[in-house]
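Here we start with a single chain on its own, the form predicted alone, put down as structure tokens.
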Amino acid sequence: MLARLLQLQGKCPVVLERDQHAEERPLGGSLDMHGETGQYAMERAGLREEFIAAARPEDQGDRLYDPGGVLLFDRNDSTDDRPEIDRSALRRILLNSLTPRTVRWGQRITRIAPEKGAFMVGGSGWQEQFDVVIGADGAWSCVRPLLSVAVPRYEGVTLVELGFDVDRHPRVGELTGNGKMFAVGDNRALITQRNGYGHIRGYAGVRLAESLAREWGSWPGENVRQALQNAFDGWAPELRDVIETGEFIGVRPLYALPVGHSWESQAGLTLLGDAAHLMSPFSGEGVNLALADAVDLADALTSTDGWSSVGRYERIMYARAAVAAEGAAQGLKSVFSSTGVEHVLEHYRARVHE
């Protein structure tokens, strides 16, 4: 988004991916698109009719399930102003829209050095110089060691992730209905939310400790599941479902930074999106802020301030992503707890009445 966004103003950023290609791995689970922050990005990148062409405002539902498979909430309305967006649709529309040879695909970045005012960025066999670095490069970002000591924070849960293909898997895609599922208690999760092209995308969640985190994502699909198995003994045979039947993606231990997290203005070097504030998933705000951020910077870019401008971005982003990471630890708290229906249940009501 920012290297679209500085394209819009005459700059020619380059985009370093450690990736070989843009379909080398999934990219998750589908994302609501906010209109005051996700969705204006859209727009002033003029992209907002390919957005509405790819989003599914249908699929904005909310369920919520006791252990026992006690359907407690129910509510699906599409005229809410936050769509879903498949993160590969989203990821296509922005490719797309970048000039040719804009990303330069399977450059990860190993060591990055100041020189001469200007930065040596470099991976094996490989080095160039540029004149600004922007760390965009999520959670174990390479950059924010230049600029922070701050480092993720285990959160004490871990997510199972796990795929459906709805016409193989009915019960999952009535489980579901038309939006996202989910059914809590005592410490424990499931999670279903609908995708596009008649894909589900499912989460299983539990606290571990760190090492067995770890531990669970060296094992083999079939050993977790049977882990994940007795974790949720008891529960009704509908949510069992889910983990029994479900195609085995990967481990996700949920890391966060600190609330709050900021660093000291240094010219050349920024910040934005994950590397800048990584959060847990539960205050749905993730790619809403990161798209905000490039918003922002990209006006602090093409600024005639100089490099203050950059700054004054870099303090609009710590206070906007400061309240979303405090809701967003709140809301893992509750949910993983032991009355975590209950906070879940009031949370859904709580958005009702807004």
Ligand SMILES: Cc1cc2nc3c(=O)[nH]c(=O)nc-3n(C[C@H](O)[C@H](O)[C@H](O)COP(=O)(O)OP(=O)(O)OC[C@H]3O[C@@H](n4cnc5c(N)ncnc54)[C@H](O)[C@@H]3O)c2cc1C
Given for the second form:
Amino acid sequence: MLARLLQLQGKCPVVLERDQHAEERPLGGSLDMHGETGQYAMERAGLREEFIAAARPEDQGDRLYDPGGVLLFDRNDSTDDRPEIDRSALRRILLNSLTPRTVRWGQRITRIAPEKGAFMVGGSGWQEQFDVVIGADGAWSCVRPLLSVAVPRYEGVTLVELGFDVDRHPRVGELTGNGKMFAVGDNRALITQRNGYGHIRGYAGVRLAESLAREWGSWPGENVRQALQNAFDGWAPELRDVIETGEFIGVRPLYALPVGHSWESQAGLTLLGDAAHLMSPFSGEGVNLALADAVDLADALTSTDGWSSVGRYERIMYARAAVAAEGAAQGLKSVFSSTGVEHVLEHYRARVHE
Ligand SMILES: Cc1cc2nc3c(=O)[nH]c(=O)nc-3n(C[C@H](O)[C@H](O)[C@H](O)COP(=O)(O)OP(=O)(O)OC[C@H]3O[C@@H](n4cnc5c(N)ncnc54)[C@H](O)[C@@H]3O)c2cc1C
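Please supply the coordinates for the form predicted in complex with the named molecule, as a counterpart to the form predicted alone shown previously.
Zooming out: every chain and molecule, the one shown earlier first.
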């Protein structure tokens, strides 16, 4: 998004990306795009029509079950202004909007060093000098250590990601409805979420020590499934079906930077997105924030005020991210508690009355 916005202003950004190509890895579940951040960014990038063509306003429903499979909440309102879009569709729209060869695939950055008022950026067998470096490189950013000593901390919860094809798993489709379903019980949660093209993405979440989460990450999928079956013992058969039948995708321990993470502004270097404010997904804001950061940073980098405008971007970004990060930390704590189902129900009911 930042590269697109800079190109619209006549700049020539380069995107260095470690993936070899756009389809190298599964990108994760569907996203709801919020009006003032994600959707606003698409509008500013001149990509509103492409977004509307790919978005799924019909998939904004919410369901909540207890561990016995009792449906406690069911809301299906496609008039909400937070349409869903697949990550792959969003990424494709953004990639197609860039001038050819803006993205240099397969360029994993392993070192960045300040050099004569610029930055020498390098990887295996290559290095290149840049005037400005923006760390948009996610949770384990290699740019962040040049600005901040903060490191992401494990949040105590691990999600196991599962995939379903609705044609082959109609029961999971029925359970999910149009949108997202949560089943929440004593420090555990099952989440399924409708994606495009007849796919459903699922997450089984448990509280787990960090060392065990790492171990799970090294196990074959079937061993992880067995561990989940034990963790969800006693849950309703149609909920256990999610764990038993889902295609294993990966183990995702949740990490976060400290709420309110910030640094002393440094000319030529800044961060956006998860690199700046990694948080658990329980505020549903990560991608939306990253896109909003891109808009504000593009404005700052193309203003005539020099680097001080980037300092202003940083302050706006810190404030916006801190609110979402606090929400994400609270959301994770309430869902993965002994009274998680009551908290989620309260949250959904409050949204109906907003
Ligand atoms: C399970 C889960 C569910 C989520 N659900 C939602 C949701 O519903 N809504 C929402 O808004 N957010 C959600 N999020 C959060 C969201 O995924 C992130 O906030 C978002 O992807 C951050 O975007 P980013 O561009 O900052 O970082 P990333 O998406 O992590 O992108 C970083 C990029 O940098 C590249 N890179 C990294 N290191 C290097 C390197 N050394 N050299 C070169 N390239 C590098 C990576 O390959 C990647 O392409 C969820 C997160 C998780 C874990």
